[in-house]
Amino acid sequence: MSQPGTQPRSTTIPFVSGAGADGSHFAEFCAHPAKFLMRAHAECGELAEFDQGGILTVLMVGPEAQEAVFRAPDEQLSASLAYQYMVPIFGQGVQYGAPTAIERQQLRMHSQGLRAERMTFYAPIIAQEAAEWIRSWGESGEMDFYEGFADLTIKTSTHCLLGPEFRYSLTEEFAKAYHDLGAAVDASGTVDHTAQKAAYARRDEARGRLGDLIKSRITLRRAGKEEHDDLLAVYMNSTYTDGTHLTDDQIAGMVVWFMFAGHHTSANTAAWTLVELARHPEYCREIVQEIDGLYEDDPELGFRTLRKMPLMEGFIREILRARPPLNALSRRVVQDFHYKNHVIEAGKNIMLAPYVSHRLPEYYPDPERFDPHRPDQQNPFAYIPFGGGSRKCVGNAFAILQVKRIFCELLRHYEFELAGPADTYVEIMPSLILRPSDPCVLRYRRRQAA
């Protein structure tokens, strides 16, 4: 790990004030790096530079710096060198842990399973999975909705896309394997993954065994005659350009990889959605007659007509602009960057930082307000909850039809509301992933028939 202060300082970038003994502001960004780069850019506007643990970052706010950066090139900018810490968790050889010309086509991979005809087979899972998870609840009751999403949101993915007899072997073993993955990602990571560290121990060991869980499904599949219509099929199936197969630990490593970014979007996505449903009623009587609409329409609710949501998307559109789960973009300089009248040397860090970008007042007038019917943005740089350019999130239609589809299974039939004062349920950061308080509990009565 390098020490502070060891690369030369930006002449014209401001840099954040705060630093440490060492010179560093990483303590205060592991306590909550959202919280640190919107004070990082109050301080020092569109461009910041700060110290984070011997890596000089630069934080670039705004649609005019965001666009540059998503539009350099790997060569310049790279995502590998910046997001190493995610190797341990997605394996080598898949991603960050491998090649850029081979990580390419791993996304094409990828988007071959998420094409709209296969999302036209997703959408009654999810709901199955919905209604599933709902018979139990009786007429009312209360719940740690967070931790029931995350749980809810695995058994969607798994059986959308890797299909029903693996999501049916699913075992407590597997949710939790995930949840020790999703632990180690944290903001000291970024700097150095390979620490003595309980978390990282037990990340290692989750993913020896959801490699093994994977593994043994590859193999039953290959023994058996069936033909299967999902993920898994594709990167069974699937060639690389020198027409040479995925080897199992490959094919592992895009399920963990797909299911991990999946699943953490999903399930904070709809952990919000459902606070702020509870936190607005009004806006909640909306969504409830429009839902009812479509039920009336279509009592199947096909992914055609789920096309068809205006106020959910604009719900679920002003969830992602104040709440993204993910606040750290990041990127290593490889070459020198430059933008406007800056430099920003080779070995450097730049940082996006959706939680601030999403909250300039010239884009997003009263920010802090929660308001669905804000009209879309027209610079698509201004909005990137899923990122931007060639490296914006493939899974992000995938994300937001399975939380458009949850909740129109749960408000059909319950009424819901915060079980705790509203300003207790507030953000927080364990890890990289914006999410909110925990335990995240809210009270549910199911719905008097009109």
Ligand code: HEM
Contents of the next structure:
Amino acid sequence: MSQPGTQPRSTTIPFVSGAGADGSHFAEFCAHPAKFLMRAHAECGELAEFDQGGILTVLMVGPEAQEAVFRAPDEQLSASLAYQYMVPIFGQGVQYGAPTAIERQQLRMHSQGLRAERMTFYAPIIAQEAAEWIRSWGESGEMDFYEGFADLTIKTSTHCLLGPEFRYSLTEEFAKAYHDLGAAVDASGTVDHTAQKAAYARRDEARGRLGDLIKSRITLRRAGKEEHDDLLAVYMNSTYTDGTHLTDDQIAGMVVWFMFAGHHTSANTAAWTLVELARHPEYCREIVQEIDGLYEDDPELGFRTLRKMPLMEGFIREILRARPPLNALSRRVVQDFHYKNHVIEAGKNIMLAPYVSHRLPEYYPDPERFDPHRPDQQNPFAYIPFGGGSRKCVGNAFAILQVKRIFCELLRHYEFELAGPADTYVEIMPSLILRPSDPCVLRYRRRQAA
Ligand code: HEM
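I've shown you the form predicted alone. Could you give me the structure of the form predicted together with this ligand?
First the chain shown before, then all remaining chains and molecules of the complex.
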């Protein structure tokens, strides 16, 4: 395999204009990945080559190209090699820091912990956390809801993952370590995650502390006699195909991996959902009616009841179309990849961008219009907020359940409005996640009828 940075540019794929003096588009990419990728596609079409800080990268857009990439085997298009910058976060021995055969088995363990029947266990935990959150709100007020949802989803994840004892002893230390870990994931790290930046030193120190905190929980569990039903129990009881258990370091890595994959993505989806509900009172009214109807049928809102929310589901689906959190899905080409009359040589990267794909007017007419009543897209490779193929997000059902359950609680008790002019709530990308403006402040007021 040739090394990144050593291949010639393609002769058949257009090269994006506007490279800097170093021949690279990296500065523009880092400033706002989604905007850069939109520009690249508008200029070059289905395939666009650019220089991502020394790595030639081909952006591929549209269901046909996306299907080809998602269907390619790992041995040809490697996610693991493209995402090596995540290894210091999750740790060696798990996910992209483990051999593919081990990683695939670990993914199955995650999936086991997220099976539909286990959702009946998570739904009431999410409800309890959301209810505790709003208990302190009072009659009315204002808050930064991005921060609020980020805090809430840390609580829901730790509660579902590690149990109530851990959740209710959540220390400042844990929150700070987790924050330092996240602060080190930015677009520049996709090229050099070992640079001697202060943020990376804090990341490595934070990862060590988080690992220790999680391992001390595992030790306490082993010493106790109680049975647990959370994800930590799933990881502790799981075995590889050769019958061996995960090591404590691997279990800690699985916990961090799960938390990390689901945290900002879910918080972000919840924040956009609230912003768009406040921007579109007509849709919000329909959804409040749907939720009130559910409470009348089943005041506990069990998992089965939560599945009957077509309007809320349509709304979340449209949020994930218009504002997909992850937009630089990457693969390293290990064996030359042939697509139509093009060859993308080994050593290059391929990138898919849901944000760009979800704005193709042939699939989404008038794509900038927010319309939760859009018909479901029939081509599964046209709608890719959760990726596709064998690496499709294992947490998608959990994420949607979580957002739905949180909004049942919020909209049952409160009404919301934007605190600033609607056009000031814009898309920003300070890290690799597309999020609403910082701060993301909305006003709330207790519902009179609730
Ligand atoms: C709205 C929320 C979420 C979004 C938009 C999202 C999006 C994605 C995407 C696009 C991928 C594929 C990346 C690629 O192909 O390169 C992915 C993978 C993954 N997601 Fe999610 N995700 C969300 C929530 C979650 C949650 C809540 C969890 C955990 C419970 C989770 C766990 C994972 C895992 C473990 C993978 C890796 C799969 C693999 O490498 O094969 N995600 N996610």
